[in-house]
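Coming up is one lone chain in structure tokens, specifically the form predicted alone.
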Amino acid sequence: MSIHTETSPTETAPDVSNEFVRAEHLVKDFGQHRAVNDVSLSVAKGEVIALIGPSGAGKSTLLRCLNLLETPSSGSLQIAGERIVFEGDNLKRPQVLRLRRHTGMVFQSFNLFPHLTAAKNVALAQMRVLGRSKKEAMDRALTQLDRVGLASKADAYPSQCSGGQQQRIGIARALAMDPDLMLFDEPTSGLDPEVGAEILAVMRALAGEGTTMIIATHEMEFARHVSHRVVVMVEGAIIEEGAPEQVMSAPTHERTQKFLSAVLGR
């Protein structure tokens, strides 16, 4: 995969009826702050959902829920066959790892252990949750590493590489756990515009590829030209969902009127 590539998953949209994750009337309570509230949300294979809206509207959250490093105070989640109920504390450690076994997660922090090279960052988990031998679990690397366009970095720390680099490793961490669904949180925040095109670029590469994608963005562009559709959160709910397009071009809901104009400056 070249990160360079101009391929837009628009051009060839998802078989809509081949639904791989459904999360029903999900809600997550902190205290007596609802940061979910009630959401619904179907995904087929290989679609690319942008998921926007204000800070604070609980997208980190639900991409956390999803993943299950957050565990939803009610609803259901299902991600390829595997489906679970949230009712009170019934959620068991190998129904987390066999639904978490479906999905990767790049995160805002680089979360790159310091004291580890580039590629030992990115085998590190495969030894310890897929029991891959150190051998495998390096071959894999390497091969992810050059995916995400560092090859070169292998025997790099974390220290000797840019914002974006160790971004790219987080991706490249990520996918060498040959995850079902991946999912971004804020990917390019806190990176400079040149930077953050990097990562933007390794994105967009993935989805010409297919891959199912999750991705929390305040990258309108972005969301735009490579989502196949784009799911608006305030306050914890979904407002507004549809084609990029629409929901940027012509939202219908008032406050999605209000954040595009205080994004978009119009």
Given for the second form:
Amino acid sequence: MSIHTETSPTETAPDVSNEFVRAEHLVKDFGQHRAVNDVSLSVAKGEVIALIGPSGAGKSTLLRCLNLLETPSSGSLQIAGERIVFEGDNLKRPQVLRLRRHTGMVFQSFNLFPHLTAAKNVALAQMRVLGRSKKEAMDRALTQLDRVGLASKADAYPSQCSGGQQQRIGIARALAMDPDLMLFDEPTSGLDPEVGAEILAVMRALAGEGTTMIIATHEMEFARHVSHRVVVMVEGAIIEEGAPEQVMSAPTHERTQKFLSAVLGR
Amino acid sequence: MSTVTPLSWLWEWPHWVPTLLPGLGVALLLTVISCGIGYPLGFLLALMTEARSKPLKWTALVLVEVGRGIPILVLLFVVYQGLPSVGILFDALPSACIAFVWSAAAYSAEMIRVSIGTVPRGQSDASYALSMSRFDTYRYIVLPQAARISIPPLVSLTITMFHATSLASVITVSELMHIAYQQGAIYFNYMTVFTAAAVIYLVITVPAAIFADRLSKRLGGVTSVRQTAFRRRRTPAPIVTGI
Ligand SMILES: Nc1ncnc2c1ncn2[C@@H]1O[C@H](COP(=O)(O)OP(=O)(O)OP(=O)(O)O)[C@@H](O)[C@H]1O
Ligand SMILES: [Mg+2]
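How about the form predicted together with the partner chain, since we already have the form predicted alone?
Following is the full complex, with the preceding chain placed first.
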């Protein structure tokens, strides 16, 4: 049950013909400001994508468009065969919920529910959304907490947990909904490096199990070693994407080179 | 009752307590009615001010702003003496109830609205990201957190409403102050009777204020724990139980 294994996901490369997510020409405007600019991206089942780019590039906004926390201004999005075309105010609640059901999200600031214990944090949506009984939901919550190494914290409130523990609870909470696609928005940037490493280990294990993931991150080493593909975003647009080695060692775009030399300090 | 000397009120006020007690009963009744009905209405008004439907939102905003903007004394006169001139007639006690319920609803609506607003956006984001419905997000995530924040101000408001019931004396509701004033006028011993009234108010409000303070500290603990969750504190926060 433990996921602290050391499989390299790149050994088990996903079948890229097996497209699972397809975003086409996604645009998100906040008033005058275009946060996501004509982004097209497809993700295969089991693929791990690292989304990198400078602050304000639109990484968070793109992730939030993928689970419809933000409604894209235009473009289309297809996940697991469900497709939505965005034009004006055409979005229907049931459509949103159906599409969102495939996704799970992990936040930079954890966003655990402070008035609920760790186990209830993980169990609540299972009961309300999936209709699982309280017993089943709590059982599964414990399983998920165990999976991230936190079974002992089941009855603790978030405030009684360290940042790293809170983030692991956040991961367990998302996993308990059996998502097909996990979205991580800088899951380690609020943590000390060594605590962040625990989170990265959990994510590495998930990748090893074939979980489809899109990870906005500033952890270049992690992106290089765990992801199948690195996607570089600048000013709302994807300017470059490719295998980690290729993007990191031999970036073709000048803006990518500038960004990488800034974060890697070389 | 006895000869009036400058200081006799100091020891004579206890004699008046039994006479005033029925008035305290009325004051408490008014408080219970105004808060018992007013707060649930305030909750509804708070939800309505957040509604996406424009008519709902504006109705609520007008009710809240008028209720808060007009002094309770004026509300009392409007309901008791103003409305009869347009053909709507209430007795004194129902008039007072209407004015106080409106006032309690308006003030509590604002407190509840603010409390809901202080629940961080990330909380509803996380809930929606788990595919929870809007209703469940409110019911299980936002409102429980807002409730903790709004309880201390609502307890204070209850004490304020209890004080405000004394205003009902001006429209002849025989609550504590009304009886005190009548007795004072009959025996011309205002200082003695008002002292008795003041002591009765204090006996209720001082313990209530201490309770409110404790509650606010205790819930304040929860609130700060809530915030530390977002500041990612690494040392364990104090254990919080109950409420
Ligand atoms: N709700 C919003 N309203 C208005 N502007 C927004 C909103 N959310 C994001 N933006 C803007 O969109 C742009 C992209 O922001 P976003 O948070 O997606 O960037 P990011 O790549 O995640 O940056 P970081 O690395 O700092 O997290 C920024 O200029 C930001 O100010
Ligand atoms: Mg971001």
